[in-house]
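Here we start with a single chain on its own, the form predicted alone, put down as structure tokens.
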Amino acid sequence: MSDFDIVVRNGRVATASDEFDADVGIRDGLIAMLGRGLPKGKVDLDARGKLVLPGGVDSHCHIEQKSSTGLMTADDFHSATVSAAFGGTTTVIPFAAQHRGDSLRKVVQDYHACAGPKAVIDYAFHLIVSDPSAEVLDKELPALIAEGYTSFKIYMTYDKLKLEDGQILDVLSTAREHGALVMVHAENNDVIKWLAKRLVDGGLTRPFHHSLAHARIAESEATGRAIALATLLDVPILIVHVSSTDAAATIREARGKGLRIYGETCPQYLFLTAADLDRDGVQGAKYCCSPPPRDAASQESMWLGLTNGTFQVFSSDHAPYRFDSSGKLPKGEATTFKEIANGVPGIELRQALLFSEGVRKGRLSLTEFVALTSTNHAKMYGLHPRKGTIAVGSDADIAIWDPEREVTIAAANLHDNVGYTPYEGRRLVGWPETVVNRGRIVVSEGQLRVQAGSGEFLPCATPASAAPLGRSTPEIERMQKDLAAKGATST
């Protein structure tokens, strides 16, 4: 009887900081050995002239998930995930959405009843806080965060999810000192409304004026607030979906002073611009998403921040809304800028989009795509070094990858439930061709090999991404020594 379950032989290893030729033996779900030569599984993939890679990890991604305008994603979780299978991710981070007035724990019941029967790779769950009460801040909040919902998104846009700077102030807080991460929306809702009510009122409301109301100030005004904010209390953001030259900046500069902020990109503001919103017709809707994708100089900026430490992490940001009345288009031909249903489908093509035209065309090491890919996802929300690696005592979710292979991408051949890609006729090299989470295989041969339901709840540990560096700005160092005077409770 063999004493390991698979053996992944004769491949080319590589993780986050390293490249080495190994066979990796799998036993009861873990990685359980790496080293050459090893006896024959009970199963032997053979990846000769193959890569193998940590399975994938997307940190950022929209399923099953209703928009605060009543509209439910396109994707449930047995889709979206069968779909982030085929590309190479075996784990994926979606939201528990709040809504205003619904209880957090509510909210976080209903979506473990959506995906327990239907996921089919391991998944955790960030929040999305837009009704920030004292039951949220002082017991809900608290109580989730040791339950292992360590990371939680807010909005400085969109009047239903929107936060005030006083509200994000209170979020923070709870954030410090319970210990948890916040991802940050950044884009300044006043800009955006004053230029959209001009734009409307002139007649100006195809897609492409989306891009015109959602303009680069209100995203680098908003991603320099949150800093500030963040400052203030000594707490750590990530700043997510980074589309423009000035956020990045912004981001980076504040990095540069020593500063804990993360900065996320996402595949639309690497491979799209704002003249895909300007199609024919409506179809420029398949392209609008918030901050929208913006010019080629942007492209390079998101580029070159993958490289010089302003972004940690690659997410798909995966909104999938259907190009009908059910989605994009509620009133067809009609439909005006400001009814386009944000976001853009990706969770299948995030990996291997950066794959191609960052790996293949030099633009990324093999190691810097592991990091942006899996590592630092799992490293940042507190699942490293079950995920996100390739070592001894680690999942055993891995990706075998043919460096080789030549892709047209094509709508017809994903696995989601969208009916359309941003990225159709795009031609990638290099592509995964068997995945396996937990040493289960989940594809092979171009066919899902597992359940639905067979995927795996997650709790996260606190992250060390959000322990603050230990200081105060001299306001609050001196209101908690005042309070502390008075017997109060400090902030």
Given for the second form:
Amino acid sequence: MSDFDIVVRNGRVATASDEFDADVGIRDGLIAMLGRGLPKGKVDLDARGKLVLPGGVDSHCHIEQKSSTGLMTADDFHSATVSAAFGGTTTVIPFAAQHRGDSLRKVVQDYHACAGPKAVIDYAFHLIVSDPSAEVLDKELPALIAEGYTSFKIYMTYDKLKLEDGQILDVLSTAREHGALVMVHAENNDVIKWLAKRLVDGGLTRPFHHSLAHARIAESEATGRAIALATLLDVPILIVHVSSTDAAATIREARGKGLRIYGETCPQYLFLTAADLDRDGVQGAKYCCSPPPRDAASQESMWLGLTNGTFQVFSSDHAPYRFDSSGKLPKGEATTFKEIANGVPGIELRQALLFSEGVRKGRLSLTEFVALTSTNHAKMYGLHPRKGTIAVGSDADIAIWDPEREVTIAAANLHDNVGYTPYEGRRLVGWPETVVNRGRIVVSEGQLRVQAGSGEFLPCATPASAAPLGRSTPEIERMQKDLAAKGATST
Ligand code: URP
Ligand code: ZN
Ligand code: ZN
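Please give the corresponding structure for the form predicted in complex with N-(aminocarbonyl)-beta-alanine (URP), as opposed to the form predicted alone shown earlier.
What follows is the whole complex; the chain from before opens it.
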């Protein structure tokens, strides 16, 4: 008997760079050895004919999060992490969300109190900064960044969350100084409000009208503006949940100039369109998220962006609300598009959808799939090489996939607490069957094998992705020079 706790035997291993046949020896929660013919472990998992992939990292999901209007997500840290695990994900990075007037420190404590006893897989936190007061910028953020909260999301829309451009510059400046990555929800708030008012005044209040209010130009304008603000201060940013051709092109253009601008897209922008919001009655509310799904041409742009370097990460943006008065439909059938809770579920299906429609249909290689669903997330947010790869010394986070297994999606078979899925009835090929996190078998034979609270918190390092280029704009350079001459400091 060897001293491996687990050996994953005879599988086809894939990382973000390579595919090879190997056994994986696991000891003390870590990957201890890769090779052929490893000695028997205390547990042997036969992966013949299967794929052995790094556990997924979902770096954009909303869990047990109260929205700015006070609505709680349908999933808590137990149901969301169980659902993630059944979908082959072993690390999630949800948000500790500040609302105006909140102390960020207190917010982080509150989210830990929720996650600690419930999570079944590992987790880190991004922060949401909606109130960048002097206390937050000068004291709370620097201290929290040093403790491992090295990324934060800011909003350019939603009245109760949005930052003005000057506030965005303040946050970017703090991120630059202390080494954090800023994620941007890029939509122009005034454009959306202007359109929404005219739609509502004209009696156009169905879920579909959400897709008209959240016009593509609102997204592409804000994307360009966020990039301009980031460029002014030489700060990397990541544009989250990109939906449209123009926004993707704006990111691509910035990247073509060598700027550290990153992009994320999500299943809803590959597999849904605005026509889904136009379903009978208020059914379209199930598909309402911001930005909204667009059209077939936009879907093609998102697929292209996954392979041409526009997008580094493919995340779920799991924002779970039940299809009833506790969630999506506060006023039942009379709910207007302005009142529908924004967001769609996807934490369990994110990887299987991309595997089936991407890898199986030849749009993505297996290594690209691993990069987009796992490795790049870990790198982007300072968790690599502990997470996101299969390498000696990394955490033993592994999903064993049956690439031939056929699955028809049904909400009844999912493990979240949402009660519906936007992907009901779709037929997929390929499914993660056994899921290991830090050497613990979390899911096997369709059963959850671990206790609530067995997931661990992961402090994030300052990621390389957040490093400035060192290319200041002439105005900033001159301003700094002149301020320095006067003995003052800035940015
Ligand atoms: O509609 C969405 N995406 N809701 C979740 C919150 C957010 O902005 O990511
Ligand atoms: Zn957002
Ligand atoms: Zn989100």
